[in-house]
Structures are given as C-alpha cells and as structure tokens.
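Heads up, the chain below is alone and in the form predicted alone; it's given as structure tokens.
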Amino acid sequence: MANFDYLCNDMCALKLHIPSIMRRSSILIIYTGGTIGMKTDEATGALVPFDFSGIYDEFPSLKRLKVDIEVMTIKPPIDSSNVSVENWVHMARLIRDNYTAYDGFVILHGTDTMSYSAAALSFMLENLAKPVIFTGSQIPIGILRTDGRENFITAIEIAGARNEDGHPLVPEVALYFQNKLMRGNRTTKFSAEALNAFASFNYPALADVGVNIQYNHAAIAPYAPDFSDEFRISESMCDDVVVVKLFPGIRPATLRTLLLESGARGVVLETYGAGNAPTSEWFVDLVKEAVARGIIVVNVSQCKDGAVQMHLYETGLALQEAGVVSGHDMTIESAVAKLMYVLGKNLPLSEAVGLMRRPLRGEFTL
C-alpha cells in the first residue's frame, strides 16, 4: 500500500460556520481533484486549483442552505485518470475518521473515473447510514458558464437533507450530475462533451432536480440504524483483475494471455447482447480452464442498457455451464470494483463466488 503521509501533511481544513437558531446538517467536502476545482488565474489566464477558503464568495447561495461546511483538500490534487486503489482507500479512511462528526459527505472528483470511485466506495464503506455524494463538472468552476456551480451546491443540499425524524434522505453512496442523483455503483460516464455526462441505464434516478428536488424514495437504500455491526471500511482491495472485451476475430493466444497468463484472480468478461459469446471449442475450453483454476469470471454485457441472461441463447448457456458468474445488469465499473472488493477479503472460493452472485449494495437487479 502506498504511503499517503504527504496527503495528510498537506491536508487543509477550513471550518465554515453560519449562525443558526436550529440544528443544521454538518457536511464534510473532500476535494480530490478534477475539473470542478479549477479556476482561471486573472494574472496568467491559466487554470489553477480553486481556493476553497473563498467558498462563500464564489457560492453566496450556500448561505441559504441549512448546513455547516468543512472542506478538506487533498494536495496535490489527483488527476482522475491516475486514480488508484490506494486513493480509494485514502478516501474511505477520511470518511471513517470523520464519520461521527458529520451528517453527510460530498466528494469532488474528476469525471473520467468518478463512476469507478463511486462504485468502489459503495462496497468499501460497510454498514453506511449517511450520504456520500460524488460530483464534479465538465467545465471548470471558474468559467462563467460552468456546470460545476449547480452540481456542487445541489450535492451539498442532498447530502444534508433529512426527513422529519432527522434521518438522512439518501443514506448511500450516490453520484449527482446535471439534475440527476443516481446510485453510485449504477452509473457510467457516457459522454465526453455533454453536460449530462453520466447515466444510470438500468436503475431509476434516486432524485430528479428541477425547481424542487423530487426524491424517489422507493429507489433509495433504506436508512438502517439497527445494523448489527457499526460502520467500518474494507481497506483490502485486490487489483488482480482484468477486463476482457470480446470482439469478432479475437485470437486464442490473446484470450489465453488475458485469462490464464496475466496472473488475474478475477476477470470481467464483456460479452455481446444478453451475455453471448463465441461457441468455438477453443473459446469455451479456455474459459473452463480459467474457472477450474479458481479464477472468478463475471459476465457483463457490452450494452449499456439491459442485462446478461445467459440461459436465453446457446452462446450464453455455454458460459453458464462453464461456471461463469452472471453480472446481470451491472456496469463494467461496478463489476471491476466489486471483484476487487470481494477478492480483497481472501475468502474461500465458494464464498467469494457466492458474494459475486448476489447484490451487496444494490449494484444489480435479480
């Protein structure tokens, strides 16, 4: 595990309180990096990291929210293309170490790998009963027509939202972007240009944001204060995982290298349509050999919308009979993160496969 002392040493905490006559939600904002935290330097015209000490000058409307805010900035900021398992562990530790002090958390993150990070944290944060809302932007926060302003303010409002009993409205890891709140492990970034860059193709939005925030309570994970175990994090994530995307003409030698010679303990197999793959004898034999070696192979569809149903067609049935685990309607991001989480527990193979076959955080629909 990498040493993150330099992050902790350079962590700056800014306590920003607003007088109130009633109990307010307390929110910890964790800025990890990304476009949302960039602003134009007036002297040079270059984009530089935003100074969150001026948060209320930049976002005066925050004063009208019933929240108290503290901001932690990781220095140096992480380019989301460089996000690693170690970064996920560090984020999880920050939430663990501050869990009792805050009612909710907002993680500002680069968009390129935000769905991976949201999925990973959804598994790593065990017995979570508070909101952890990821958000970011396509346009830097310092640009006049930035989408970051609305994403940022609304994510804070959602993280601080409680019902009449004082319980959080969204006690799970979620991702907010362009008027949609989505379950974190159900999202994928589908556009490099559009402001609504993220979608949850196989699960309804947790909330739609317009003039008002309309929460879809039936889709949100229930608040569960009676957990038998207290909140904790799983720090052991196994990155011995590979993704194999099928394509017409894939060669036996290529598949053998990826499945059997890469040292992988888990494989995400991106198949066609409803989970279909070649029925060639060499293909099925390689998959069977991988499963026989104790490698967990999970079948997810290359299609964004829809689910794997291996029993429907002969081509998918061959994989099912070979011992491949159905990923149902999981995203590729969620399948990768879940495999890392499950393999990191170093359980007996049958138990690990059992965890992969059932939803742990609402990541797929049975």
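Positions refer to the first chain, counted from 1. Note that the coordinates shown come from a computational prediction; the quantities given were computed from them, not determined experimentally. Under this definition, the rigid core comprises the largest set of C-alpha atoms superposing within 1.5 Å between the forms. Compared with the form predicted in complex with aspartic acid (ASP):
Annotation: Cα of H328 displaced by less than 2 Å between these two forms, core superposition.
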Contents of the next structure:
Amino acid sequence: MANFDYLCNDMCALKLHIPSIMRRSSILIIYTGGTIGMKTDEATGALVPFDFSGIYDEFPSLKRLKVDIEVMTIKPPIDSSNVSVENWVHMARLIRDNYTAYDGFVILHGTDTMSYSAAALSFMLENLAKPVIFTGSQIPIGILRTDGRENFITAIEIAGARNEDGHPLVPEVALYFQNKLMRGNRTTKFSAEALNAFASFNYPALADVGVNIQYNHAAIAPYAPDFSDEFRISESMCDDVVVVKLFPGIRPATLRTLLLESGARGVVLETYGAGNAPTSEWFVDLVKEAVARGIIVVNVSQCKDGAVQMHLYETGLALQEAGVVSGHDMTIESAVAKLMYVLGKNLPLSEAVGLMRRPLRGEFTL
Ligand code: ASP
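Can I have the other form now, the form predicted in complex with aspartic acid (ASP), not the form predicted alone?
Then the entire complex follows, led off by the chain already shown.
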C-alpha cells in the first residue's frame, strides 16, 4: 500500500478499510480545502476550513461503495483562491508517489480555481492512465442542502469505474460537478450562485449522471496501457505569464507595460469574438515587438463558446501575421496552465511554440 512516511510533516492519512468480497477499486482522496470541507466559525460567522478527517462522519454511506478509500489532507487546507504553483506540484507529487497503489484519485478542491488546477494537473501528469477526478461544492458539507455529498460520492464512483478488462473508464484528469463529468482542462466556473457552477462550453460531457452514469466513451481519452510504466510528472511550471484582456480604450502604455515590461515569457491575449483585436498601428506593433522578443502570445477569445479563427477578419489576420499563436477553443484557465507547463520545459522557442500549436491533452479542438 501507499507509503505515508512523509506525511508526518504536512499531511495526515486517514485509512478507511472497507471489507472486500471481490476485486474492488482503491481510491486515494486528496482533500485540499474549499467549501466542500468548510464549517461555520461560531465566533465570526465566516466559513473556515476544517480538518477533513471529520468528513467520514458526514458520509456514512461511503461504506456502501464498492471501493477502498484512503484520505489525505493537505495541511493546512486552503481556500482555492490561495492556490499556488507549489500546491499544484504538491498534488502532482502525491499522485506520483501513490500512483501504483491506487486505481484512481479524487481531488477535493475549492471551486473558485478548480478549473485552473484541473487544467494544470492535466498537463503536469504526463502519460496518465488512471482517473484523477476533481470535485468540490457550492454549499458547505456541514449544511443540510449541500451539493457536496452527491458530487463527492459520484466522483469516487467514477474514479473507481472500470470496464470488464479492468481498465479505468476515465483515464484522464476530469472534473465532476452537478451531474456532469467534464474534461478538466475544458472547464470554466461560470456561476457563483448556481449549483451547476461549471461548464465545458466547447467539449461534450464525458459522462451525464442521472439514475445511472452514462459514459460518453467517444469523448473520453482512450486508455493507453503503455502509459502505466511511463507515468511521470512535470514539476517545473513557469509563472512568467500574464493574461491581457482587451477592452475598447485600452491605452498603448498599459499594453506596453503588460506585454513588454512585465517580464512575461508567455501572454494569453483575451481577444474579441473569433479572435479579433484592434488593427491600430500602435497595437499591432506592440504585439509584433513582443513576438520578436520571443514572448509566446496566445490568442484566446473572451467568448466562452466557440473558437478563435484569426483568418476570418482583418482584425484577426493582423494578429496571425504578427506571429500570435491560435488558442482555438481553449479556455483561459487552460491557456494559462499550458503556457506555464510549456515554458517550464525551457525548450527552444520554436519547439515551445510547436507544443502550443497542437493539443497535448485534448485541451482544444483542431
Ligand atoms: N472560496 C471557495 C474556494 O474556492 C469556494 C468554493 O470552494 O466553492 O476555495
């Protein structure tokens, strides 16, 4: 089983051994924080994280699932607005260190940045052949009307689901929320209110959950048996990245600061519609200068639905001619994570641009 030696510092392990009568899946749950594990602080009335080891009492029905579960808690649990590259590396290492001991992984995460983390892990976990399912909740677990119970239990069931050959049904990083399983790097949190807070605008659901779990096998990454031996993680994520959201009236000095004076090696340019931007000389010149300096500029649309097509309008063509890379129908979250991952490899520029131009984990549609 897993080696928990290193847990004495910042982790705790809660082993929940459930008697087995047949080959059961074993799932590692990594609790990082977020609303799903929050309770009300009596003194202030604010939501504060609580020790996840108490969560088992909240879910006695876990005992009925045909899976063996172990829980690790990142100490201290965080509100996901505080998530950092270091936290991503920590999660990736936990998966690497426990990869052979478990059939699947469930990461409990705050919803605010869950799409960023799911995208980041999708790139950092190289040659992944097991399920890594992110989930969380909009209503704390301690509240009667919580959405966390269903999200949590179904995420575990999906992480443990295997076909008759014993292969995982979802061998990729995915996000489960409110009856939908989505590819992690295709998701966006679009609602601060609705219980179905996440959407995958440009890629179909990997599974729809009702009375039964209906897997959309055609949309799920194929199981690659050869990957098992070669699973590894990429730990170096380059954070010299900026996101520049265009708006009418943006000043040359503002754009110059963000593109050329911020120290960025990668820029996610949030453009209009199908990837359009102003054709003013000053604007195009600044973008050209950034590209000439070896900064990778990726064009992602402010529209959630649909794709960048720089050849459609003169206003997009100017960017294409300036050497801007198309982000196609990628989310902002995924573009940020992918740039960090690709730049972290410190490849020659042409190779890095080559990686940005093709989908690595199904993050965009060609
Ligand atoms: N602020 C919380 C977080 O992202 C919100 C949530 O989990 O829903 O950690």
